[in-house]
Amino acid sequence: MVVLANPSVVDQIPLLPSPGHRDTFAAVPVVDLSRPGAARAIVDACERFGFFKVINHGVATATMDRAESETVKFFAQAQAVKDRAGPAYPPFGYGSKRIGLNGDMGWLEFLLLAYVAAVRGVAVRVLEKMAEGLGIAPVDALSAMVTEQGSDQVFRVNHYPPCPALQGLGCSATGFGEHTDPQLISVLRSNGTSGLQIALRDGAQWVSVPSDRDAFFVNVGDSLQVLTNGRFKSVKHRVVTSSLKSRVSFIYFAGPSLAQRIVPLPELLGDGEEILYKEFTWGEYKKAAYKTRLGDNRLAQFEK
């Protein structure tokens, strides 16, 4: 049991191992899109971890600095500046330690936002590498589904202050609770401090992720599961925070339009498959999803 000296810091947040260096997760699938093997090391990625790292993704390092450098000022404003910001929900703005309306705490700090087209071109590569891998026609036949009008997306920028009063008692705060995300893939890059974490063996093993900062993640969610008929594993991760280090997340949600159809694609299914998933919409499935705590298994109730 941890006793802290000032426990109104934390109060409310719950607390996580420190992670070692043992749980460095060292064999993060790297997936460069530039290279003609791109789309099989992504369906490979998809299929094993629902989780992998891009490089040669096409966004200037300049253009990834400069998002960079304006969060780090707008976060360093006074609390009372910030929140004029807010609040976070409905849809956009600044919000603080409260992630959704569910009750769940996290030590953060984060704005919502309207998407940035050059993390979205980022997204729209992978789908497409997606498609070409599982040999779906057209190519388009996944990443249509956040280019047409009234695509459901997010941009979503996290800041983890460090938290000092944990210094040295081999906890961490949680940052982020575990969680799948709903959309179809989420596309994530931070600064150069470590945080993220990612289940394997079915939440079994917890494994940091070493931070790349002129790398994306890209984690495969909800939506993309079921249209993969568990093919694909919408991978369940969390953030635990540094007690010295600020941590600095950008992270594009890639949705589909809300009268977009969710069902397995036939072109995956082989003879006789048993489909595992009901039909819903993504406008059905995000409503569910948000008045459920982070960690439940949202895609339970729409289980055949």
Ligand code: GA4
Contents of the next structure:
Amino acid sequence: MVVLANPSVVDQIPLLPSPGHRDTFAAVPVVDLSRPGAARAIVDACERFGFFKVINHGVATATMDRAESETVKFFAQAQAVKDRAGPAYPPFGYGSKRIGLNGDMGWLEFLLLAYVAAVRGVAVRVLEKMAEGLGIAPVDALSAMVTEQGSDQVFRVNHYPPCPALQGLGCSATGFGEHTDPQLISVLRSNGTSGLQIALRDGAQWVSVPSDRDAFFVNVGDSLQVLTNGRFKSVKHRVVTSSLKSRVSFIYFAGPSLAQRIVPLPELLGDGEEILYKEFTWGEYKKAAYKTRLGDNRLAQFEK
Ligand code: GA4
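I would like to compare: after the form predicted on its own, may I see the structure of the form predicted together with the named molecule?
Let's see the whole complex now, leading with the same chain.
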């Protein structure tokens, strides 16, 4: 049993085992966006893990560094000042510890914003390469869902402060509990503090993703799993807080317009292949998602 000197600090925050060296996911697939093999490599990673890392993405380091330093400045302000930028629900602004609308709690504070152009560019290029790799035409078959007017994009800035109360106890505060993202893809960039973990083998094993502040990490969301009729996997992930270092992450969630039908793309269905999901629009899925708890299997209610 863990005995805390000051239990009120992490009251209501679920705990997780602290990651050890043996949990490191050394084999994160790396996609070099500037190379001809990128399309194939993306499809392969989405089928195997629903997760990969993108390098040579064309976003200037200075752009990301500036975003990071502004973020650090914002979160360093007095609580009362930050609270003036809230609440985060509905639908954008500053939030602290409360995730979603149904009682999930994490050791983090965050900003939900409309969107940021440079990171969206990475998402668009990844989706174009993905269409190419899947052999579907036109080249913007997937990316148009994100670039069209009315697409539902969210940019999230997360700050996971260190949680010194748990230092040396073998457990860590849950920063963001396990979940899948509802959108098509999510594109994440973090500072040099690790903490992101992804589930392998349907959640039987959790592995830590080594941080890389020069790369973007991409994960497949529920909507893309449906568009590919289950061929790509919406990857379960979570964030474990460090006891010593603060983690800052930026995530762009590429969602389509609310009216977009989310159904398997006909070109991807093999002869006689069964469609695994009931038809729904992104608007319907988003509404259903906000009625769930973070760790729920949100797609289950849409399975045939
Ligand atoms: C996960 C992905 C994005 O961060 C997010 C999250 C949203 C929130 O934090 O408000 C959700 C979560 C996310 C999944 C299910 C619902 C909605 C909290 C929650 C319990 C902004 C999103 O779009 O879905």
